[in-house]
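Presented as structure tokens, the chain that follows is alone, the form predicted on its own.
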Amino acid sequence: MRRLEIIAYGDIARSVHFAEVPEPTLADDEVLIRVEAASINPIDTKFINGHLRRIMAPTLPAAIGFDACGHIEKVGAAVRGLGPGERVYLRAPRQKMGSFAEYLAVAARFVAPAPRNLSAAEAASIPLVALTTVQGLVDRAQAEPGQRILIHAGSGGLGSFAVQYAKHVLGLVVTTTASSRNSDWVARLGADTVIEYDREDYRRRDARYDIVFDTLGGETTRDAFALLRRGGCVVSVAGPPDWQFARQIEAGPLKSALLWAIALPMEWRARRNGARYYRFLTESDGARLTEIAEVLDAGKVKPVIDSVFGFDQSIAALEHQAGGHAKGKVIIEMTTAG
């Protein structure tokens, strides 16, 4: 089978290539999926560029890609509840990436029946952004209806899902940042207020929020605490680690000590503001994807797709994602899938 794999860290065009490899062997708890579509996330390009080597360092060459939708070809002997021919979607775990391929073997617990009302491309666009949103806003921030939330980068792949989920599922009052070019479009997704970052500094507003969902990192993370109400929460997927981060990545003693030291300034900043701070990595979860599929089939949240590339155009698709201007998700369709 063909797969896209990383052979070195650095520039996408030089670090990624296609390879012919054997079809994956199947463990007893796994399913073999014929991939129909996969989606690209910022973590994919960060991984290729080498920015995540401290937390993700597989032996190279290595398969890449997290999100996929396809049909089950085979199931392992211990798998129950899923069978050949069933259409599923998933977010592969960090320890076994590989959705940019014709076939993918993954533990059944990470897999869920795909939303009935979505195409393969639409379903593939969902898993990582949906799990990130739910694990951030529900599991960590413990969002409650009526609370006010600031979501950064509302037109991106994660932001466009989070805006919809926060408004239409969690019942939050949503403010987001976006360019003036995308302002009206993001408002139609469900944002109550859109701050046009190319025309206004969002920090100059008097508004205070119960939750800040930081998707950008850097100064955005540090500035978030000044925007919170007392007792509020900053949830970040791009900022410095929190004190739980080392445990999540199963770091050894030395790395854990280093991560704790790096986390100290953010933890102190949170405490000074009577706030909570979470920096986390998304975890794969098939049961959660089953719940999310119900939300999608009910029409409460709709997929947002920026562009669709054929499998042979995967490197161009990755470069487009890395450009940082995608409006929604970038999709790779496996043209060899029947």
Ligand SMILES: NC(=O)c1ccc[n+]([C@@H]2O[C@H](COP(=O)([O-])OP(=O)(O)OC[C@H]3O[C@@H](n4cnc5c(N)ncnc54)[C@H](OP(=O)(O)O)[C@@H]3O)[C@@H](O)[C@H]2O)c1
Given for the second form:
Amino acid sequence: MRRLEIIAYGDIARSVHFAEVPEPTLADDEVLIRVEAASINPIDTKFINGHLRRIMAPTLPAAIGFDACGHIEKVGAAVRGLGPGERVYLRAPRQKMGSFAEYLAVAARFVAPAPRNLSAAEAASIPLVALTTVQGLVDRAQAEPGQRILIHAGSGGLGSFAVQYAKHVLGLVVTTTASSRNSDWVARLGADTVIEYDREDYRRRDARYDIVFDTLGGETTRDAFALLRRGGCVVSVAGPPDWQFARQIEAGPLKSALLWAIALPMEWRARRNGARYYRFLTESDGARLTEIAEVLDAGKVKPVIDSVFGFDQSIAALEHQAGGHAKGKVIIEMTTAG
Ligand SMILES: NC(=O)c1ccc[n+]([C@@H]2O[C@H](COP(=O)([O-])OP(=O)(O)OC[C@H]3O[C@@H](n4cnc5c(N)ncnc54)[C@H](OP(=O)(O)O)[C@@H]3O)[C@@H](O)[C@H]2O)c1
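For comparison with the form predicted on its own, please write out the form predicted together with the ligand.
Full complex below, order starting with the chain above.
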């Protein structure tokens, strides 16, 4: 079978290539999936560039890609509740990437039946951004209906899902940032207020939020605390670590001490503002994807697809996503010639 592999850390064109490899062997708890579509996330290009080497360091060459939709071909001896022929979607775990491939073997606990009403490309666009949204806004922020949230980059792959989920599932009052060329369609996703970042400094609005969902990092993380109501929280997927981060990546004592020290300024800023700060990595979770499929089947959230590339065009697809201006998700379809 064919799969995309990273052979070295660096720029996409030089680091990624196609490889012909044997079909994966199946552990007892795994299912073998014939991949029909995969979606790209910024973590894929950050991993290729070597920015995540301290967190994810598989032996190279290594398979890449997290999100996929496809049909189950075989199931391991211990798998219950999933069978051959079933259409599923998944987010592969950090320890075993590989969705940019014709076949993928993954533990059944990370897999769920795909939303019935979506195409393979649409279903593949969902897992990572949906799990990130739920693990951030529900598990950590514990969002309550009626609360006010600021979501940065509402037009991105993550933001376009988070805006819809926050508005139509959690019942939040949503403000988002987007460029003026994207502001109208982001408002149609469900944002109550769109601040055009190329025309206005979002920090100058006289608005206070219960939650800031920080997808940009840098000064956006630092500035978020001044925008909070007392008792509010910043949930970040791009900022510096929090105090839980070392445990999440199972860091040893030395790395934990270092991460703790790096986390200190942001944790201190949170405490000074009577706020909470969370920085987390998304975890794979098939049970959660089953719940998310119901939300999609009910039409409460719709996939937002920027573009679809054939498998042969995967490297161009990765470069397009890495450009940082996708409107929603970039998809690779294995079933088209390219
Ligand atoms: N748990 C995790 O650790 C986790 C999980 C998911 C995502 N992430 C991180 O979250 C970030 C966002 O992910 P994504 O999938 O949404 O990325 P993305 O799809 O590449 O985001 C691109 C979007 O960001 C918008 N944008 C760029 N600069 C902006 C600014 N200053 N203000 C507002 N919008 C801006 C762009 O709009 P224009 O084209 O109009 O500029 C574009 O629509 C990435 O850094 C990713 O690695 C982390």
